[in-house]
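For reference, the chain that follows is the form predicted alone, supplied as structure tokens.
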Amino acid sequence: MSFNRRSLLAACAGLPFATSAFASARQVGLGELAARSGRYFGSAVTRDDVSDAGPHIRLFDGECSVWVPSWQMKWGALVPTLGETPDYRNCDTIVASAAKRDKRLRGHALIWHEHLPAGAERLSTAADWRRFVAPHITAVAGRYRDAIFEWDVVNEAIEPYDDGADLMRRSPFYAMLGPDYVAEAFRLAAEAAPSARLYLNDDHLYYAEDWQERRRTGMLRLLDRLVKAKVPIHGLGMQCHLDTRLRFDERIFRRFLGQIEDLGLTLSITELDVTEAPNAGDRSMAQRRLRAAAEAGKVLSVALDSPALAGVVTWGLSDDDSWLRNRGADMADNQGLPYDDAYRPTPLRDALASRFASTRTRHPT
């Protein structure tokens, strides 16, 4: 399939729109466009991105209404070795910069199996949870209770290939409390930060692949249990690390979003980017960028139809800083974010702008 500007806009917007409206959208920051549609737009950031001396501050300031510390708030970043005193300096710098520039903050993530203090992988009892995990959640959520409006409380709890009947990941947290660790983490976060909106965050929930259908099944089962138990959970974060090699079916994704809505939960796209480099073939750079934008446009067109969708966050703004480029030699020039290596807007930025400009929701953000 070939891509040009017109086919991109059709894929991304899902409907015709006036050239003048699109040109106007290019002049307005994505955060402002999202706000006009009743949502927020943000990006993952590092301390250097948003410090006064950072080279990226104008971009992150101009485009975003929300910032998300990309790794600084994860347990292993705060506490490199289990039992050490937490080092909050990087987090505090981001919090101060956000306050100075009137940005809201999403917290990411209170617990995640892949970024643990050294030694935490051996935790396996309820006593370990009480001694180490519960105090960590309480301390971090409590410290930033006035700064963070949404938390990813638990990141990546679902993993069907761990072969559990509940389709949950067999992490150290699961070893300590079993499936109840998720509910307990949310209760602790709610006590420490009663005004924050609390999210379960996960990936691989949008494509029409059998292995992703299993993940959707596991997620819906877990969310249903949490809601029925009156656990203080507000929403599902969908990472949306998209991939041009996978098959998308609008009906399947729309049905899943409807099931989340039926549970009374909010939705957020929390880590949007696109993997396109491994199968780029002989396409030109312009074609590759259009293809990445069209991939994001397909998913955004459905997601932004949902009144439950509160916002969209990209995992970085520029391809030059993308984590995807460190995943292998075949990803070294991946084109999957709203700005290219020289910090010029890409077609993916156009896709986001056009969809925000053409949708409205009454959902409170």
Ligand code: 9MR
Given for the second form:
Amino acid sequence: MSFNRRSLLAACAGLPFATSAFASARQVGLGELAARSGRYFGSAVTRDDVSDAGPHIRLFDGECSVWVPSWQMKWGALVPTLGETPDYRNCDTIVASAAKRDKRLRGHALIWHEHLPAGAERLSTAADWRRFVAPHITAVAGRYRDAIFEWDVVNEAIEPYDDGADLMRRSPFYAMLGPDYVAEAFRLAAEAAPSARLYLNDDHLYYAEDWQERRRTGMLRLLDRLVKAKVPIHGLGMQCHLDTRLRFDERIFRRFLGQIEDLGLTLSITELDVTEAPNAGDRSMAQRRLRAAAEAGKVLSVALDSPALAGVVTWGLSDDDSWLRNRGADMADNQGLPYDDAYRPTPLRDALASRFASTRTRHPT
Ligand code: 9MR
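Given the form predicted alone above, I would also like to look at the protein as it appears in the form predicted in complex with the ligand.
Below is the whole assembly, all chains and molecules, this chain first.
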């Protein structure tokens, strides 16, 4: 989209981000604050967010040391219909913009059961894997082998509600190769992009609820198998789509992070935002923003205590661009990102900045 609500707002204001943190030359970006403890801070981006001509580039440049294409590197974005030649133009534009501004790029995601090429949902045999999936991984990881420092190789592999004993999601990839598809995807990615850090990425691993405990169990079992089999995996990406309706217990989250550390893996927060709209009640907007910031702050404080935590990525920078707002009428005014609709910093930005400022120095694994 070249003309959306954000560009309209910025155009009307005349001075993009005049009231934002970047109006002040003294503002230290979150990327710089995170770097002080050897970590990165980044955001999901679209091609338009990082275009030279767009109104948002200053914010994405000033705040981030890392960018993650929010959808343009997904299989279905590159190949709308199975069998077509991939169209890399959008990705190449993001890669060029990142190189120009010295941003590192996380790749997202080589394998995901959503945003597939039309027709891929019917793939079900090992021959399908060899014909379609393996060449996709090899081509994309290989094309960007020098541009992408970290890949989400497999996204959302765990789904206890699919009722498999291994607690893994029954996706087309699972249908093609069984549980071994994960190892196979990592081996292909490592061959094509030997210097990239390779991640398994997933959500709902942080709260005390039983259904999240089952997900942690499934994830730990899968990671344990991969590490024991010497599969080239480096890290676990925790999406951290947080939700103020759920119960956070610091000890449970800390224990989980320790278990990942014991496996010798790196951790990252890869898609941070906060859902707080559905039970917002009659709280004022200001109260709601504080609540979202407090929620993120709780999780960040524990996560940043871990020497294995490599960095934090938010799923967008400003609320008007949040995917949370497209999830139904009662979600339309979620306030879960570091900037509001008018590009003013929110309390959630303060939470990130203060946690980065007070964290222990990381010892990279
Ligand atoms: O925010 C992303 C949205 O713009 C895309 O249309 C969508 C489909 O590609 O994916 C969204 O990002 C998802 C991410 O890739 C995986 N975790 C959940 C995110 C929100 O749905």
